[in-house]
Structures are given as structure tokens and as C-alpha cells.
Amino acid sequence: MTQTRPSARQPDQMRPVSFERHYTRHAEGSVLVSFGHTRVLCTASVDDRSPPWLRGTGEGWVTAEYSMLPRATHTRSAREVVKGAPGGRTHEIQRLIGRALRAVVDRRALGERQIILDCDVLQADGGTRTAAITGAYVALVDATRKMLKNKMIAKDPIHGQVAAVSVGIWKSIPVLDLDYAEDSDCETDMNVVLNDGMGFIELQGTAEGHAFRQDELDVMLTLARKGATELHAAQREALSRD
């Protein structure tokens, strides 16, 4: 017997996504980005100063910052600044975000400056830091947008796409985009991130119970690529808007 998701979506189905630009009135890009129940709020902000290790190069850097709110989940958790310092959680999806980002970014086109993103859960059902990277591009784009329209600078150092997406086997099924009942129960765990040319630029799987296969890694694979096409799509109509 076929298992039915808990959503009730094909195995290679997404949740719905959607974009709302300019969520936020002073940041210089924003956008609220859904997946399904999962809500991030993504902002990028322009620092005229580069970090310190990249000044006198010529060269510019993208950053990311994430946070989850304390009621995102289903119980409450403190906040981190509470705790003193981020969790090594956070720190992972923050530098994965970065990295991500940095991936389709001319820095030398930037100048020596920092664009920093911002990524607040404000409601978690699974796969935030998907939804962050993904988000984050499109406040990433808007953000060098009005950089160009200012004359900050001279040409657009953005050089491609890049979105993320969860790849799962759940209750033996390989499936698309998990979320937090999938996620909570899977025996595979996938986040891949790509680029609009479906090269790779990070994959971090994670066997939770059976090892899984090369036959299962191969659908995975190919879910994620089905799944960063949409989304590559969906940014893609978004930025169309004015």
C-alpha cells in the first residue's frame, strides 16, 4: 500500500511558495518568502564598510545572519541573545546562507562594502533554511537593484540564481521538500542548494535511519533539480514585479 503524505502532496510536489517583495520600508531589499506554513522574513542591508580582512582589496562580501523567533515553532524557546550567544544551529544555516549567496555574486563588482542578509523564521514547518536561501537571493537582488539606481555602483554583480530544497526518504519514499512532519520522522534527510545552471553548490545529507543508496541518492538528486527549477521560476516572476 502507497503511503500518503501528511500533506497529502505527490512525492515530488511542493508546498506552495510565494514571494512578497518589499516587505519591510527601510531595508534596502526585503521579502516575506513562503513555503507552505514555513515564513521567513529575509532583508538585506548595504554596509558602506567591508570587513576587516578584505579592505584594501577592492573586493565587497555578502553575509548572512538567521534567527528563529521564539514562539516560530510549536513550544517556545528562548531567545539566543538571552542565552549569550548563537547556537552552533544557527551558525551552520547562517554561514551555509552566506556561502550560498556568495556563490553567484561578482565581490570585486561590489566594491568594498558588505551586504548583509538578515533571515528571521517567523513560523517554522520545516525546511527554514531552504526558505532563507531562497528568500535571501531575492532580497539580495532588489537590494544591488537600488545600488545600480543609486550609482553605488557600476555594473550588477549579481551572476546567476540560486535557490535551496529539502530531499527526503520518508517511510521509504523518496520526496521533495519536506516539512515538519516529514522532517521529524524521515530516515534521509537532504538540503541541496543550486544554481540556475543545476550545478550543485552544497549538499548536506544526513542518513537518519537506514544508510541510504546510491539508487536513492540518484531520485533525491533528481527531486531537488525538478524542485530548484520551480523555484528558480517563481523568483524569477517575482523579480518581474515592480
Contents of the next structure:
6 protein chains.
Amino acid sequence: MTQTRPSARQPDQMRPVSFERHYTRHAEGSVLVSFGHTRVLCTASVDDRSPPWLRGTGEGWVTAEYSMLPRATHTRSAREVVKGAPGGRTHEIQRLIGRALRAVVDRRALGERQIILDCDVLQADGGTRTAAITGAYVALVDATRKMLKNKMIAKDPIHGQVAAVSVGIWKSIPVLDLDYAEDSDCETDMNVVLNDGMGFIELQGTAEGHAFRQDELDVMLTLARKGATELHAAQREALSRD
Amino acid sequence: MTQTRPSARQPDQMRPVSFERHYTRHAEGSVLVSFGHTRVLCTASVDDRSPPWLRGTGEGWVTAEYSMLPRATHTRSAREVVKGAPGGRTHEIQRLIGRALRAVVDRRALGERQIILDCDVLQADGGTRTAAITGAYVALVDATRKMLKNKMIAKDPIHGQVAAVSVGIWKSIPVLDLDYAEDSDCETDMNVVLNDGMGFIELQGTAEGHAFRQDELDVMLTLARKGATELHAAQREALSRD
Amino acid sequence: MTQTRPSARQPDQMRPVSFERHYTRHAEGSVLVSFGHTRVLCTASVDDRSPPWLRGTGEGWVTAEYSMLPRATHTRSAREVVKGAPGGRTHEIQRLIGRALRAVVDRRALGERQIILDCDVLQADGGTRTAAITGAYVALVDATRKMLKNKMIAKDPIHGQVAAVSVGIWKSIPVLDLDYAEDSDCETDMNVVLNDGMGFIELQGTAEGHAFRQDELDVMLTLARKGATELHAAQREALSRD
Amino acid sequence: MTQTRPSARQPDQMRPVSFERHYTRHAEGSVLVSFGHTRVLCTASVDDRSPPWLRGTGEGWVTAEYSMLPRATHTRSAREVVKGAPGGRTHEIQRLIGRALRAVVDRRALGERQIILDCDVLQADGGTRTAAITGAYVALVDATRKMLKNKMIAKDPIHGQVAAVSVGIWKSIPVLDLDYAEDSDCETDMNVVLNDGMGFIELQGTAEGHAFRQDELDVMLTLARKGATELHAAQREALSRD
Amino acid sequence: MTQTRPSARQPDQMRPVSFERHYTRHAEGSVLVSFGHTRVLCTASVDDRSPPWLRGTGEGWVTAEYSMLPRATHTRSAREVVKGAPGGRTHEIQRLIGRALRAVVDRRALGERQIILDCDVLQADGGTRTAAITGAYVALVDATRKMLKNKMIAKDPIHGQVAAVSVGIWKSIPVLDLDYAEDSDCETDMNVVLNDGMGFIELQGTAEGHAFRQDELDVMLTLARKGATELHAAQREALSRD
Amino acid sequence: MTQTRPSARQPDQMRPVSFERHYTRHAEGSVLVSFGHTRVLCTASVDDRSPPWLRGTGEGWVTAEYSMLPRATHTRSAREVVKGAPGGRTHEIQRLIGRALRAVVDRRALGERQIILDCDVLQADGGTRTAAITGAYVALVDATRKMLKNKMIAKDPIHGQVAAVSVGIWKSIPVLDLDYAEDSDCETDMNVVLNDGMGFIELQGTAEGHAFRQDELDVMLTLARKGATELHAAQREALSRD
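Having displayed the form predicted on its own, please output the structure of the form predicted in complex with a further copy of the same chain.
All chains and molecules follow, beginning with the one already shown.
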């Protein structure tokens, strides 16, 4: 008999997802994204200076920074500034967010500018990086709309839609969108970044317990496509308002 | 003729103040405090280990950390972790918050524990340190109530109430609770931390333009007392709910 | 007509692979692994102290550190110590190596010890992380053999075999084991860590150009299995000598 | 009956104050200031480059750095360089010194130059920051006199006089100029920076024990004015020599 | 009766010395130097930018960096990047290597370029700094030959030959070229850098046990000249090949 | 005809040397040493904890830290704390001072304690490291006298006398005790640490211009012995007072 997920969800059921746009006043894009109890504030800031290695190329850049507030988690974690440098996990996640978002941006249309996506986790319950990518996309679109409106750029630099979701194998059951309780106890954990043509932008799977087989991979990727399709729809719905 | 404040407030009028308790799930105390557009998330985390220099004394400690999200401000500021260490302003503010809150805590009643007050500015519009102190007080009370309820401590360690407010001289007018526009343009800026007996816990005044006189100081302190009285009432009201 | 790879290899052809065991004298395991011109010195050091979080659990740990000599590359890169901290790429790679090797280790059989795998790239020509994982496995086996011989441990802690290989899509052709010239110019790049049961331990794919489709993924994973099979055979051959 | 201060001074009595000008050879201004046993070497260095944010504005800058020699204190303190960064207290003090001195400088008359005030405590016995401000003023005047003499500047940029003094409440007695023994044991500690028109430039009061009342504040400020008047006279006397 | 050295060598006998040129592919000069079991990879990298302080002078620079792989030694040492900064010993050695090599370089003939000598110890058995200097000379010559061949420079900038050797007093016997066992147990340790005219470029002697006398110094310097003569011959032989 | 030294001294003439003992109040030993215009404050602090690697051995340690005040020099140098870490030169000098002083200390007689010698340069005019060693010796003796008097130790741990002096070749003339003007312009610079039996404790010679010959070395060492003899006498004289 199959076990019930701690969250009581069906194996292929996402947590409730919401986007609160214009969450803060100053950023060009500012979105509070929630995947269940996971809440990430994603802001998009337009910077007139592109990074040094792009000067004179006519191309822009999109980069991301990721951080958790100290008490976003069950027990308080020390601020990274106190330790003097971002840890390995932080580096890995912000590099992933940056790559994912650059995959849908025409960097030439941006001009020599940089958009910085700050993803700050206010509350963590698993899936912070997938929520961050999914929310940062909405913040990025808001920022580019503002740039178009202000005639800062002439052409929409966003040429696709991107969302991310986690899948895994929990107690031998392939499941979609793991929360913290499930993630702590799963055998395989995979983060999948998909565009709206169901093309893979990034695939990162790790066997925590036993190595996973090709057939398990296939089931997980089917779940990931289902989740991403729902997230793409939710993003479009959020962006259609106001 | 007197000039009108950018915020159109009366010289002795505070911005709307609100406290959203239980803003996040994991912290023992978690309060989103707003002073107008300034919004600071204050969490209180109970740590079973007191700092090394208090081991064996039977006394506890209360400390604070303060940070701004990169895009809390009009233009994005680099994260301090990227620079490798907190800046001077951050150190100054978090030391101030810690001192202010310790002034109303019976550290012996805490036992050998530490309460860490994290004050993270989500949106800045002037007065972030006064909002942080005022909000951290509410988070601290929530945390100590939980400790009492859980029998972690036997006696309420909070023996007073504390709030902070800024006053200043703007275009020769003494004003209460400066927002960013007023603060950028004022001649004197003073942060006042007051307990509910109207005793001064901390007084920090800086002449930005001309040096201020004793009579100007007296008017500013009268305004500060008015503001603190309102803040103390708002704290009590917030803490009386649920 | 299909294009020829810069290396003139067939799409499914690995570079020549070799393992030089006992390359240095002091380490418990010391292997110079070559994947073509890529040369990585992998040493395994046994440390009697396990990491703090494992004290008292009876379990050991396997961790990895990765670095490039400054002139391993075409142009010299600054040492990370000069910048003050390892960069994001270094963190990502050393975390990957550690996870990959831990997947084949019975940490209880190690006892409360740590094995540190240092992977230092002497010469880089693409695929340094896959060479590092593949070579570190051989160094790890040498170290555990020495521990068994010295009666430091009673039971062989290695319960599987692990190797890593890169696959990618270069000019629309799925190819195996990308060298630097191919990697710089490919559309998709995937690192696959496989055990000797052809189970996936880690899968990390990134679309550099267009997003990749499920059918492209399938072809790449078939190539990865072919490469890993050859690497596992080469590891066994190397370990059968002496 | 009133208690006697550890220093056997009257409540309103300063320690002996002295200024040794031209204490070292190389700096444009170099003053060893003593407040009793507290001895601070204050040097003023003229730097032809103003800070980046002032380039092109025609204005100069005055900044301060503060440090204690490791054995300036009763027990040796580790050098801050060993810890990697200046601590919070150091930041706070050097920011205070800089603000205090800028309050009497016409930054336009300086031109695009920077004067750096280094305040290094050779021996500490309480009141190092007030001694530093008071001594740095003398070093600053010496440096600007040299600039005028060398025709580097045409107009005297010093438009006022500044000195700092501590006041506090020790065993319920308001006292002037606390030494280390008194400071360690006082209920309220306040640093006051005053110009020669008795205007407040900075006011920083902290209740260490009970919160202080308005009437206590008033007495302390009266003491501060007395002390500052004496310090201004001593500065003028020192600057009238040679 | 005289004691036998741990290495069974005569007091005036060097360890076998060898130079493996072109050890790696990318560097302009790349030499693996061995002094017995001590093996150091020395690469010379040509950088088109000279250091800031030489811009506009027409002169170039030669600098060195030195590092040990973590397991070059009997027990593993932590990477310096993990500690955040190179240690004192590293600084001292790389400054020594740089000075020694600059002594035989016509910096004007280099033009405004920098040659960086990276000396990475793969295996340590005493004398790593003397091996590094001796090997770096060969790498430097290879790099300047390539620059001459490529017409990057018109005139050979190398105007002398340099080698380094250690001497010491072990169990009262003056000995040449100490290995690790001898170095750990010696009374005096001296590193001598000599040019091919037997002129001293650097002399660094330290009494570990008793202070050494003038007559002991004289014997040690005679040994050093013998060793350096052999090293100069070996360098010339290596550079005469290919 | 021979040239006259910038200081107008004879080639074998030292600058005036003085020791001001008890220069500051708190340290167990505190000496302001002057070699002409070079002034270094040397304090000796007794620390009850020996370094970790000596715990349980019954032996103590002597270590040194060296720093320059920012404006000890002609132009201001940035504080090392601002750069985040001590530079290579600082490391080299403080390691040298520590080794020199340990050479005359019976570490067993110290017990498991550490004496920290802080050498802070108030004013620099060449020879700061030789002045530091020579002055630190006097501070160290003062500290051990206090330890003997307080019965902290039973036996005098100082078993010799140590002083340091620089020699060099300036305009082809061997000279003693170089000041800044001479040092900046010399061909060879050598620091010699000698005990009172004229044994060498440390010898560090660097050819800045041409390599130096054995006969030049011999003359320089004769000068060094003359200088050290005078310094030893001056130390004894200073220590005989009070």
C-alpha cells in the first residue's frame, strides 16, 4: 500500500502557488512568490552598467543573488556576512537562477545594462530555489515592461517563459514539488527548469539514497512537465492582472 | 510662513504605525513593523547557548543584527556579504538596537540563553532603526511569552517597555519621525529611545548643518516624548490582540 | 553532412584515459588521472577526526576539495587565495565530487574518520570535474585498501564503483567527453555520474544555447552510459595492477 | 553623604589636559593629546585625492581612523588586523570623529583633497574618543596652517572650534570627564561634542543602568559645557605657541 | 666519530637534481624540478600588463607565487584559501623567489610586461624554496626564449644565472642540501642564492639551536658555493637540450 | 675620494640610540626605543595561555607582532586592517623578531605562558626591524623581572642578550646602521642579529644592485659586530637604571 505524503498531497500535486506583484515600492520588479509555506521576495533591479567583460559588446546581462533571512528556517542560521563569504550552497543556487533566467532573455535587446535578480527567502519550507526562479521570472517581466514603457529599450528582451520545479523519489514514490519534510527524507531530488516549449533549460538530479534508474528518471520528468505547465499558467495569470 | 513637510504631516505627527505579528512561522517572535513606507521584519530567536563570556554566570543576553535587503532602497545597494563584512553603519545600528532592548530585560530571569533579534529592512523610507527597535520589542515580548508558556523560564524577564523615534530640525522646524525625503534634507537628526516612564535609554543627536542649541534640543525632546507615548500605546494595543 | 569534432574523434569516442597510481609519496592514495590533455592529481588523505556534526555517531565522512593551478589553463588565472575565498564554480565542483564519492561509501564502515579527496588540476582541457571524480575513486580505493591492510578498519567501506563523464550537443551532434574546444562551443553540456549498475548518482545538464528536448536527453544519456562503462573498466584495470 | 570619585576629583573637574604638537616628523599635523593617563596620537595627513564620490564637485573631505595599540589597555587586546576587520566599536568611533571635525570645516575651501585624521591610542584610561576629537582638532589646524603657508589653499577652511567631553552619572552623582574606573561603574555615559559657540555638534548618551531623566540630562549638559569651555581654551593656548 | 646523515649522503653531497622541461602545455615556461623527493612545478607566465606602479616607466617586472598542494607533506595541511589568506611563511618564500629571479633580469629589456613564476610544490621533502628558485630560473629562460622567438622582445633580458641551495649544521656537521629529516633536526639552517659569478644574491641564515660562529659560517658558505656550482651546471645542461 | 653619507656619519658610526623604559603604564614591559629618528614602541605582555601546540609540554612561547602607524612614514600608508590582512613584509618582520628573541629565552623556565612582544613603529627612518628587536629585548627583560618579582616564575628565563643592526653597501662603501635615505639608495642591505657572545642568531642579506662578494660580506659582518657590541652596552646601561 502506498504511503501518504506528509503534506497529504497527491504524488503529482503542487502546493498552492501565488505571486504578489509590486510587493515593495522601489524595485523595477518586485514579487513575493509563495510555494505553500515557502515565501521568496524576488526583486529585479535595472543597473545602467553592464559587467566589465561585456563593455563595448552591445550586450547586457542578467544575474541573480540569493539569500535566506536568518530565521527563515526552523532553527536560526548565522548570516553569511558574519562568516565573511557566501557559502557553497548559496553560490550554486544563485548561479543556477542566473543561468535559468538568461535562457529566456535576448541580451542584445537589453543593451549594455544589467538586471540583478535578488531572491531573498523570507520563509523556507523546501523548494526555495525553484520558487526563486519561478518568481524571479515574473519580477523580470515587470522590470522589462517598465523599461519598454520608459523607452529605455525598444524591443521586448523576453523571448520565452521559464519556471522551475522539484521532483523526487520519496519512500519509493515519485512525487512533485517536495516540501521540507519530504525533501529531508527523500532518496532522489531533482530540480528541473523548463521553458514553455517544454524544453529543458537545466536538469539537476542527485541520488541521496540509492542511485536512480532510467525508468525512475522518466517518471520524474513527466511529473516535472506537469508542474511546470501549471507554473507557466500561474505566471501568465499573474502577469495579466493590473 | 512655515513650510509644509514633504509628507504633508504636521510637525508633531507620526506616520501611520502598524505591527503584523506572527508574520513568519518559525521564529519565536516575528513582527512586520511599518512606520509609513518603512517596513522592517523583526524576528526574535531563542538560542539555548549564551555568549561565551556569560557562561557560568546564570545570566542571559539579548543581541541584535540589522540588515537591509539590497533593493529596500531607491537604488540597489550591494549586499554586505559581497563586500566581506558589515559596514560601519550596520555595526552602529545593531549595537544600538541591542542596547535599547537589553535596557528592559532582566537578564537573570532569562537564564543562560540568548535572544537574537534579527531586523531585516524589506523597504526603507527613513527611520529604519527606530522602527526596528520599536518592532523588535514586540517580537521580544512574543518570544518571552512563548518561553513562559513552554515553562522554559519561570518569570517574565521583560520589566519595561521601549520604543524609539527620530526627531530633527527640517528647514528650521522641529519635526517628529522623519521620512527619507525629510531626513536627506534636515539640519539636525536625533534618535531617541524612551521607556514607558519617559526615561531616556539612548539619545543620539547629530548636527548635519549648523550646531543645534539647547532650546532646539528641548523642543526636539518634547516631540520625542509625544512620539514615544504613541508608539508605546500602539505596541500595547498590538500585544493585546490574540 | 556531419561536421568533424575539433578533436577528430567519433561522436561516441572518449579521449585516451590513464591512471598513474602512487604519483606522490605521502598520501594514502595518490593518482594522476588523464582524460586526454586534462590532468588532475587526486590524493586521498585519511584524517582521524570526523567533522564536528558526526562526533559520537560512529559514522565517517568523505569530502573533496578542488583547485586549478594558476597556469593549468590557456591564460593564467589568479589563485583563489589571492581573492580571499574559493569562487562559486569551485564550491559547486567540490560539492559535486564529494556527493559522488559518498554514494559508494559505507560511512559506518569508515568509523569516525574523514577521507579528504584533493583534486588539483595540473593541466586543463575540458572535463576536469569528470576526470576528478573518476580519478578520486581510484585514490579512494587505494586509501581504503591501505586502511584495511593496517587494520585501521575491518570491513571494506567501498560498496560500488563510480565514474563521471560529460556529454553534450555540439553543432547539433550529441557527443561524448567534450574537450575544451568543444565545450566552449556546445549548445548543451551535461555531466553524468554513474555507478557500475548504470544507476544515476548525479545528473547535471545545462542548455547553453537552445533548450534541449527529451529525445536529445535520451541520446546523451545513452552516450554517457557507454563512456561510464569504459571508465569503470579502466578503473578496474588500473586497480588490478601492483 | 556624597562619595568621592576614584580619581579624587571634584564632580565638575576635568583631568589635566595637554597637547604635544609636532610629536612625529612626517605628518602635516601631529599631536599627542593627554586627558590624564589617556594618551592619543593624532596625526593629520593631507591626501591630494578626494574620495571618489566627490570627484568633480570642487569639495574636499575630512575622515578619521581610530585604533588602539594592543597593549594600550590593562589586558592586551588582539589587533583588529588579526581578526580581519575593524570591530563595531572602532567603526562607531571613527565615524563620530569624522563627523565632529567636518562640522568645523569649509569643505569647498579645502579643494578636492582629503585630510585623514589618524587617532591611535597609545595608552587608554577612559575617554579615548573625546581625547581623540579634541586632539585631532589641533592636528587638523596645524595641517591647514601648513597648507595655507605652502599656498596649497588660499583660504582658511577652519570656521569654528570643536572639542568633546564625556559626562555621566556615577553613583547618582553627575560627573565630568570619566576615567576608566568611573566609566566601568557608571549608570549613564554621554559624549558631547560642542563648538565654541556652545552649539551641540553631537550628543550620544546611553543609560547603562537605569534610564536617565530630563533633569539629569540638564545637569550633565551643564557639566559638558564647562568641560568644553576649558578644552577650547587649552586648544587655543596650545595653538598659540611656536 | 662522525655521524651518518639520514640520507646516507656525504656532508658535501647534493641530492640527485633533475629538470623536466615542457611539463605542462599552456605556460610559456613549465619545468618540474626535483631535488631528491622534493618536486616543484615551476611555470612562467607572460602577462602583457606590468604592475600599476611601473606603468609608463618602460620597465617590466618578475614576481613569484608559491604554494604547496595540501598533501605534498606527510600530513595534510589545510589549503590557504580555506584560511582566507596566505600565511607568513608563504609570503616570505614568494618574496624571496621574486627577488632572486629579478636579480638576473634586465627589466628594461622586458618592456612593460610581467612574468609570473608560479611554484607549486607537488611533493615536499625539504628545500622546497631552493628547488623553486633553481627550477623557476629554467622556466624563466624558456619563457624569455619564446618571447625572443615570437619577436615580443628584441633583446635577451636574462643577464646571469641563479640557483639556490640550503646548507646547515646538523649534529655539529656542516652539510649541504638538507632534506626534511635533516632540516627538522638541524642547529642552523641557511638558504643561499648565488649567481654564476659566485656573488651572493641572498643569504638567509637562522640559528635554530645555538648561535653560529664566523668559522661555521665560512664552512657553510664554501659548501653553498659547491652546491650552486653543480646546480648552475645542471641548469645549463637542461637548457641545452631540445 | 669617498662620499659622505646623507646622515654625515662615519661609515662605522651608529645613530644615537636610546631606550625609554616604562613608556606606557599597563604592559609588563614597555620601551620606546630610538635609533636616530626611528622610534618604535615595544611592549611585552604576559599571557597565561601558551599557544595550543604547546599545551601540556611545560614549555612557553615568545612571539612578536609588528605594525607601523599609518603616518609613521613620509607618505601615509593604509592600515593593514583596511586591506583585511597583514602584508608579506609585516609577516616577515614579525617572524624575524619572534625568532630572534626566542633565541635567548629558556622556554621551559617560562612555564606554559606566552610573552607577546608588540612592536609598533611611531616614526620610521630606516632600520625599524633592527630597532624593534633591540628594544623588544629590553621590554622582555623588564617583563621577566616583573614575573620573577611576583613569583610567577622561579628562574630567570633570559639566558643571553640579543640586538640587531643593519649593514649595507652604499655607493660602494660598507656602512653601519642605514637610515631611510641610505637604505633607499644602497646596493646591498643586511640585517644581522647577534648575541653577546658575537654568535649569529640571524643573518639576512639581500643584494639590491649587484651581487655581493665574500670580501664585502666579511667587511659588513665586522661592522655588524661593532654595532651590536655598542647596542648590547646600551641595553645593559638602560636596564641598570631604576
